[in-house]
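One chain comes next, on its own, written as structure tokens: the form predicted on its own.
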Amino acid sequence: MLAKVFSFGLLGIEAYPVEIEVDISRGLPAVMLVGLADTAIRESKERVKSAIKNSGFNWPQERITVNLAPSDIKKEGACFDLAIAMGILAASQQLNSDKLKDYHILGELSLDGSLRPSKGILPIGIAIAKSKVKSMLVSHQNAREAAIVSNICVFPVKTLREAVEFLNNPETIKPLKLDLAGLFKQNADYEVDFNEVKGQYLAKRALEVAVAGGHNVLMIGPPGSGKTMLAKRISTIMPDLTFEEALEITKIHSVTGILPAKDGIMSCRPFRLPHHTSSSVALIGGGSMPGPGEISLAHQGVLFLDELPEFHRDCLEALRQPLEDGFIRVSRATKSFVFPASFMLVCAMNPCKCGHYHGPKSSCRCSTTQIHSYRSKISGPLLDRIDIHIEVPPARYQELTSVGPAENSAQIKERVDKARSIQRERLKGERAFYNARMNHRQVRKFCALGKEENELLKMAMSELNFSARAYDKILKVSRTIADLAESQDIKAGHLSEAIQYRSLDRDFFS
């Protein structure tokens, strides 16, 4: 007898429908899996066999053929276990096959018949919402994630037997419904705050400017000056996530299997801190079956590269395209995969290899050649894409022991939100949403300078040896500083502050 079960597979971060056909015929007992299944799926026949027996059902002593269609797409993962088991039960007449046509079935089986969570349930739920059959049967551990998609019916089950009983009597389980607004608001809470940072007023001001205009940042300072502590708090002053942005982030984390099951949705902006030994595949994405990397996991949040010069050169150069486009394209012989990667790049480095150049005690042991060699590990094209370079000196004892109230993240965020609102209004109808994304034409249009400001910038370009690439960066940052001050025009003070944020262009290491 032939039975058909509907399910879904993943290709990158997108889901595609899979039809599982199970045929039981006369012959020597065997299970044949066809349809370009990977090792995890081929091994499923042993898991499914044990789960069926341990759930109190009979294992057919005949030839079983399982086909995963479409057969020209390679399928991976263990999410087809439950669907294959249901198909075998239906084909062996232990379950009414007519009841399977109204559901998409997903889940990994344990040997005792219980269900484990699967990766990528949210993108599958989004795809199901666009199909004719809008009901899905999933592990109870994935149910909250799937129920985020409001126009589908999600039925959570814990075991294979419970799934069979549900199909025989659908009234036993009600579809899961979530209060999305309440859940989104409840989880939108950060564990850190800027009021925990002692001193570093100039660095905090620079980060406020960076977030307000969406600018990338490079922090330069000795070990222990607080660069990582500052970076971890940047997400707390970024604008609140919209529900659409949260779905995008959740989708990526769901596919990689790192979404917290109890939350179901990512309501805080991500902060990713890859180690400097990470490979280009780990950072950018890829693999034999391409998946998202760290830059995609940082989508709509912060990617923090600590010890920037220690990263492999090919990793750093691979950042150039996603920083420009907001996505990364991973190409293979048969298909191209596109992963979102619109993130704020925050980098940190020591002023020299030993970390003490220009330190308060001048204990640097590096020669001039070593200092320039250390700096040259960061290419000019990558620096082109970093608008703000700031020096982070060690905090003084008086600042560390101060007990006075410090400005918290909510106060800084309020100013950032106002500046972003001004930018959205100004750039309405343009292909940019904040100042850092302005192109050359938009810079000329929205960053016009008066006579005094022109003279100041001209003097800075000549006296401080600024390169041509620094020109547009200074104008964009000046525009952001003016927006924070709610000024329609860029004033000399705004321009002067922006000039201070170009440490590397001011021959900082000479």
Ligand SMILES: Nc1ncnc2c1ncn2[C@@H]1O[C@H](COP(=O)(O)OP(=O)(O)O)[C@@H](O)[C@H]1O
Contents of the next structure:
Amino acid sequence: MLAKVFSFGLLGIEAYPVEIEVDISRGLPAVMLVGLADTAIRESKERVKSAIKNSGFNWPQERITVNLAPSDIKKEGACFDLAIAMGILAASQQLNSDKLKDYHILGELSLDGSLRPSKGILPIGIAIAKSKVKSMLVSHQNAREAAIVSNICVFPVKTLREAVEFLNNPETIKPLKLDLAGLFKQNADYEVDFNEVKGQYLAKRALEVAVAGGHNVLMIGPPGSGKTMLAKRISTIMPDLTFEEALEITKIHSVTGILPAKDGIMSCRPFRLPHHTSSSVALIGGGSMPGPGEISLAHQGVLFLDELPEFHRDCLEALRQPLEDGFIRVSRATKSFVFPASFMLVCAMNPCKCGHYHGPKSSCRCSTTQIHSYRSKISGPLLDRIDIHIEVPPARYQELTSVGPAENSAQIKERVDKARSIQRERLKGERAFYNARMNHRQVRKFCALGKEENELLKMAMSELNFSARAYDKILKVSRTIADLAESQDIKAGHLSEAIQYRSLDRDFFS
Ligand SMILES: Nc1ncnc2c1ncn2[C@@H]1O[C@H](COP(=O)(O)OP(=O)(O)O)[C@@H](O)[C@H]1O
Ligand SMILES: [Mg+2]
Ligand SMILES: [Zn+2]
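Can I get the form predicted in complex with the named molecule as well, since the one above is the form predicted on its own?
Then the entire complex follows, led off by the chain already shown.
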């Protein structure tokens, strides 16, 4: 007898429908599985067989042929197990096959017949919402993730046995419904807060400016000065995610299989901290079955590159394009994949190889040449996309022990939100949403200076030996500082603060 089961597979971060046909015919007992990748075939066969037996069903002693269509896409992963098992049970008349056509069936089986979570259930749920059959059977551990898609019915199951009983009697399981608005709000709590950072007023101010204008940042300071601590708190002062943005980042995390089961939807902006030994595939995305990399996992949040000079040069070079475009395209022979990658880049580095150049005790033992060569490891084109450099000296003892209340993230975020809304208003119809995204023409249009300010900038450019590329950056950052102050004009004070944020452009070694 022939049975047909509907399921879905993943390509990149999108889902595509897969039809699973099972035919049982007379012949020597054997299983033929076609349409999967080689290793996946073998493994799936064994899991399905054990799961069926251990759930108390019969394994048919006949010839079983399983076909996964379309056959031109090599399917990977284990999320077809449950569908294959149910197809076999239907073809051997161990379950009510009339009902199979009403559901999409997904899930990986354990040998004992229980269901395990699968990757990418959110994008699959989104695809199901657009298909004709709008119900799905899925592991209870993926159910919340799937249920954030509206207009579909998600039936959570724990075991193969439960799934079969459900088909025989659909009353046994109720579809999972989520209070989306509530969940979205409830999840929007960060575990860290800026008020935990003592002192460091200048660094915190610079980060506030950076987030307000969407500027990328580089922090330079000795080990232990709090760079990582500061970086981890940046997402807490970024504007709230919209529901659509939250859905998009949840989707990326879902296909990577790192979405916590309890969350369903991610309402916090991500913070990603890839190690400097990361490969460019891990960082940028790709692989034989292309998947998103760290830059996409950081989408709408912060990508933190600690020890910037230690990263492979080709990794840093590969960041340039996504920093410009907000997405990354990975091409394969037959298809190209696009992964969103719009993130705030935050980098940190020691001032020199030993870490103590300009340190409190000036205990640096590096030669000038060594310092130069250490700093020249960061690629110029990448540096070109970083508007703000700040020095982060170790907090003084008094600051660390002070008990005075520091400002919390919510208070800082309020000012950021206000500055962002001023920018949105000004940049309406300009294809830039915040100051950092302004092009040269827009900088000239929106960052005009008065006479006094012009003089100041001219002087700074020559006195401090700034490169020409610093010019537009200083103007953009001044614009943001003026926006935070709710000032129409860029004033001398705003400009001189922005000039402070170009540490690396200044001639350090004279
Ligand atoms: N300003 C500060 N306020 C509170 N704790 C701090 C501060 N600076 C550093 N620390 C403490 O020192 C630890 C090391 O800081 P870290 O952020 O890892 O430094 P870095 O990344 O610059 O090497 C932090 O985990 C924190 O406990
Ligand atoms: Mg650190
Ligand atoms: Zn040194």
